[in-house]
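One chain comes next, on its own, written out as C-alpha cells in the form predicted alone.
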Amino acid sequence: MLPLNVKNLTFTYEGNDFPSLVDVSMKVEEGEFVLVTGPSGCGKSTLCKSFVGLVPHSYPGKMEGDVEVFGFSVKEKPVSEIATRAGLVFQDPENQLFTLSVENDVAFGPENLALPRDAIRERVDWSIGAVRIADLRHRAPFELSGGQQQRAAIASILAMKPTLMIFDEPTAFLDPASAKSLFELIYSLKKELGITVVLVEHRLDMVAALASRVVVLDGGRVVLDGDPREVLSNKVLERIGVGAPAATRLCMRLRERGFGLEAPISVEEAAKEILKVLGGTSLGRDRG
C-alpha cells in the first residue's frame, strides 16, 4: 500500500479566484525520502496540508481529484484517524507547541487517542528520547531555542507512531548550524525507524544529498519529478527561481565550458568530479 498517492489534485481556497494546486499527481513509495521544493507561493504548504487531511477538512475550499494515505482517501477519513498514519511538522513549531512543558505537548496526541496511561508514558519517553531532548522534557517550549522547539514538535508527532512524516520547511526559522543538525536528525529517524519522509525545503545545499527523489512545484503544478541529480541539474530550476546546490551549479558551468563532469549534489561529489577531470589534463599530470 502506497504511503501517498496524489491523483489529479486541484485545490482552490474559499474566496480565491485561482487554485493553489493544479492537477497534481505524484506517488510516494514506502521508505522514500522525497524532497519537495519550488519558489515561494507555488503551493508547497497546501500540498503538505492535503497529505494529512487538513485540506480539505480544516481549510474550506474546492477540492478536485484525491489524496490517498495508505489507501484511504483524505476526503473520507477524519484528520484524527489520518494522524495515526501520517504526521505533519510545520515550519513554525509554535503552531504545534502550546502547553507549559515539552512533556505535556508530546503527550497530547496519545492522550487524545484515549490510550492507557502506561502506554502514553511509554510513547512520551520513546519519542523524546528519539529526538534527543530527554533533558528538556520539563522545560516550557517558550524557553527553548528554535532548534530545540522544532525537535519537541517532531517528538509530538512521533508520539502518534506515524509511518509517514511530512516536514513543511522545518528549518525556516533556524540558523545554518541548527538547520544542519535538524536535517541530520530527520535522516537518522528515517533510517532508524524505517519511516517514509516527505520534506519541503529550499536549503538544497544542505539536504539534496539525503533525498532519494526531488519534486519541483511551480504555479501549483509539478514541473519536475525524478532522480535528484537529474532534477537539480535541470535548467528549469533557474528559470523558475529555484537555486540548485552550489556544487551542482559549479559543475554545470564547467560542463558548459567543455569539461566532462557528472552533475553532483554535494561538495564532496563535486570535488571528486573535478579531481577526476583534472587527473586527465596537463595540469593534473603536472601536479601528479
Second form
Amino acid sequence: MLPLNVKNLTFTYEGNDFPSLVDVSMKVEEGEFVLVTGPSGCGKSTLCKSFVGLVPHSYPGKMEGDVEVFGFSVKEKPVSEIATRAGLVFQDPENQLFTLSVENDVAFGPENLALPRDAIRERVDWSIGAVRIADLRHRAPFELSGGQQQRAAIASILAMKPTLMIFDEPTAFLDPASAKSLFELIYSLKKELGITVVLVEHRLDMVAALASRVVVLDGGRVVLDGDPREVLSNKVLERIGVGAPAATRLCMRLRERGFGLEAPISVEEAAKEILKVLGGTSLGRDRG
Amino acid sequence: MMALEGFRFRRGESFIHRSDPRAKFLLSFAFMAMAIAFVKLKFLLLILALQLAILANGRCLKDWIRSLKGLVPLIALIFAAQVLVSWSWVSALTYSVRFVAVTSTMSWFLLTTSPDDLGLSLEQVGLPSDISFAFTMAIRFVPVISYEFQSVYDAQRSRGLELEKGSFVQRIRKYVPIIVPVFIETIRRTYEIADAMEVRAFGAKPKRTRLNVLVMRPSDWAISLVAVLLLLGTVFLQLSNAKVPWINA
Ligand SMILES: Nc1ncnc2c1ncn2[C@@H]1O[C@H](COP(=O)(O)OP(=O)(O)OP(=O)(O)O)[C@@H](O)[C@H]1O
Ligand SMILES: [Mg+2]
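Can you give me the structure for the form predicted together with the partner chain, which would complement the form predicted alone we have just seen?
All chains and molecules follow, beginning with the one already shown.
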C-alpha cells in the first residue's frame, strides 16, 4: 500500500480566485525520504496539509483530484483518523506545544485517542526517548531552546505512531547548528523506525544528501520530480529562484567550463569530483 | 505587564506547589471571602500575613512583590479616593490593605498552580474537556502574546512612533499600529494551533483519557476542611450580625 498517492490534485482556498495547487500528481513509496522544495508561496504547506486531510477538512475550498494515504482517500476519513497513520510537524514549535510540560504535550495525542493510561505512558516514554529528550520530560516549553521545542513537537507526533511523517520546514525558526542536528534526528528516525519521510525544506545544502528523491514545486505545480542529483543540477531551479546546494552549483559551473564532473549533492562529493579531474587523491583523505 | 508577573505560574517542589489545586482554590476563595466580608485593619493584616506565609513556602515572595510594584498606581488611587471620601487615614489604609489581600489570594494560587493541573482539576470536577483545555491554553499563550505585543511595541517605537505625546484620544489612536499586527499575528497563530491540535486527533473520542490524574492527599483534605470551616464561619458572622473581637467587632 502506497503511503501517499496524489492524483491530479487541484485546490483553491475558499475566497481565492487562483488555485494554490494545480494538477499535482506524485507517489511516495514505503521507506522513501522525499524532499519537497520550491519558492515561497508555491504551495508546499498546502500540499502538506492535504497529506493529512487538513485540506479540505479544516480549510474549505474547491478540491479536484484526490490524495490517498495508505489507500484511503483523505476526503473520506476525518483528520483524527488519518493522524494515526500520517503525522505532520509544522514550522513554529511554539504553536505545537499547548501545555506546560513536555510530558503532557506528548501525552496529548494518545489522550485524544482515549488510550488507557499505561499505553499513554508507554508511548510518552518511547517518543521522548526516540527524539532524545527524556531528560526534559517535566520542562515547560518556554524553558526549552527552539531545537528542543521542535524535538518535543516531533515526539508528540511520534506518539500517534504514524508510519509516514511529514515535516513542513521544521527548522525555519532554528539556527543553522540546531537545524543540522534536527535533520540528523529526522534521518535517524527514518532509519531506526523504518518510517517514510516527506520533508519540505529550502535549506538544500543541509538536506540534499539525505533525500532519496526531490520534488520541486512552482506556482502550485510539480516542475521536477526525481533523483536528487538530476533534479538539483537542473537549470530550471535557478530560473524559478530555488537555490541548489552550493556544492552542486560549483560543479555545474565547472562543467559548463568543460570539466568532466558529475553533479554532486554534498561538499564531500564535490571535493571528490574536483580532485578526480585534478588527478589527485591524497588531498581527499585529509579533507575527509 | 509587570503586574501580571505575580500571577504567572513558576514550577516548584514546595508543599504548596504539590497541594491539590481544588484544595488550594477553596482556601484561596475562603481568604478572598473573608477579606471582602470583614473590613477591619487588624484582621486584614492577619489574612495578608497568612498569605505571605504561603507565598514564602512556595518561594514566590519575589514575584508577588514585583506584581505589587505594578499595582502601586491602583493602590495609590484607592488610598487617595478613600482619604477624600472618609477623611480617615485608617480607613484609607484599611481599604488599600484589603485590595492587596484580595489580589494576593489569586496571586499565590496562580503562582503555585500549574495551568495544566488547573485544567485537569476543572476537568475532574466535571467541566467538559474542551472548556478546561481552552482555559489552560489561554494561560499558556498569555505570556507568548504579551511578548509579541512588547516586540511590536518596541519595533514601532524604534521607527519613530511616539506614544507618550498628544491628547488621550490621540494616544489611543497611536496604539492602532501596534494592536493591528498583534491581532493579525494572533489570528494566524490560532489557525496554526488548531491545525496542530487536529493532527493529534483532538476531538477524536467523546471522552479523552488522561495520563496524569489528580489525587487528593490527606493534607489536601485538611486544607479543604480548614477552608470550608473558614467559609462557614464567614457566612455565619455575616448572617448573624454577631460581633467577634479582631474580626469585625
Ligand atoms: N488559509 C489560506 N487561505 C487562503 N489562501 C491561502 C491560505 N494558505 C495559503 N494560501 C495561499 O496559497 C498559496 C500557497 O501557499 P502555501 O502556504 O501553501 O505556500 P508555501 O510554499 O508553503 O509558502 P512558504 O514558503 O511561504 O511557506 C499562496 O498564494 C497563499 O497565499
Ligand atoms: Mg509553507
